[in-house]
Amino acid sequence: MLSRFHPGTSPALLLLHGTGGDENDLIPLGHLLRPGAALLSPRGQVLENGQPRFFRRLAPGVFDEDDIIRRTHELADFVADQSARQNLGKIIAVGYSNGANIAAAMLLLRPHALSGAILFRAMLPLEPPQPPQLDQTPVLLLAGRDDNMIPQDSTQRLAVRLEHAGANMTLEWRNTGHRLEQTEFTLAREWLDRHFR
């Protein structure tokens, strides 16, 4: 799997780009959110009209669940391997859009792969076959009220699933669309500082 790795302190940040991004996109955000932290940034292995993604979709907002399951386990295995090689310790996912959705799938399918997650513009990627045990795993979900790519009810359902699974869940609705705003980065950094000193 193509990726970039920046050595640094624990907890490490797993940076997961949106559709059309690559392993370089979120490196500056990683440095901003947690200066000096180790950064692991893989590239999605699925191409949609030449644009990298982490899993297939059949149409906008309609996901290939079999592919989500396979790709989620592949990503979780890759992260576990890199964590062992680089001695990363705790790993916090930071995902945007498609990257946030596969991070959410990791929480639902491989709950012990992550120590926490910041999900920018995520929706419920799939219904897990059985509820995971998230044991107070901190999760920050930042959603846009005017996001025309993600149905609000799907974001809300994701938050409910994670909370019912035991996550320490924070859902923040912002008066914005699918694009991210600087104020959200500040909020995410403060959240990280509170939960991972």
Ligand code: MLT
Contents of the next structure:
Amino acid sequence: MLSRFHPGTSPALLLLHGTGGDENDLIPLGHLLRPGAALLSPRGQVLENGQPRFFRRLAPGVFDEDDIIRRTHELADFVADQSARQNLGKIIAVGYSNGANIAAAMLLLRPHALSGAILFRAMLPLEPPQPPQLDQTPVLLLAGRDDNMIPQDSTQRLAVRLEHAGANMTLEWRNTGHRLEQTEFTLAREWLDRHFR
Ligand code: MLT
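What's the form predicted together with the named molecule like, now that we've got the form predicted alone?
So here's everything in the complex, that chain up top.
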């Protein structure tokens, strides 16, 4: 899998870009959220009109579930492999949009792959075949009230699923759209400092 890796401290941040992004996009955000942390930033392997994504969709907001399942396991295996090679220790996903959705799928399908997650603009990517056991895994979900890409009820459903699975959930609704705002980075950084010293 094409990716960038920056060695650094543990926990490592797994950076997952949005549709049309690549492995370079979230590197500055990773440095900002936890200066000096190890960063692992893969590129989504699906192309939609030339734009990288982490799984196939049939239409905006309509996902190919078989593909999500396959790609989620592929990504989780890749992360486990890199983690063993680079001795990464705990891994926290930081995903935006499509990247946040595959991070959510990892929490639902491979609950032990991540020690925490920051999900910017995520929705419920699929119904897991069985409820995962998340044992207090900290998850921060940052959602925009005026987001026209991510349906509010789907974000809400994701938060409920994760909470029922035992995650330590924080859901924050912001008066904003799909794009991220600077204040959210401060919030995410503070959340990270609170949960992972
Ligand atoms: C997705 O396809 O994962 C969501 O609709 C968000 C996006 O467009 O990336």
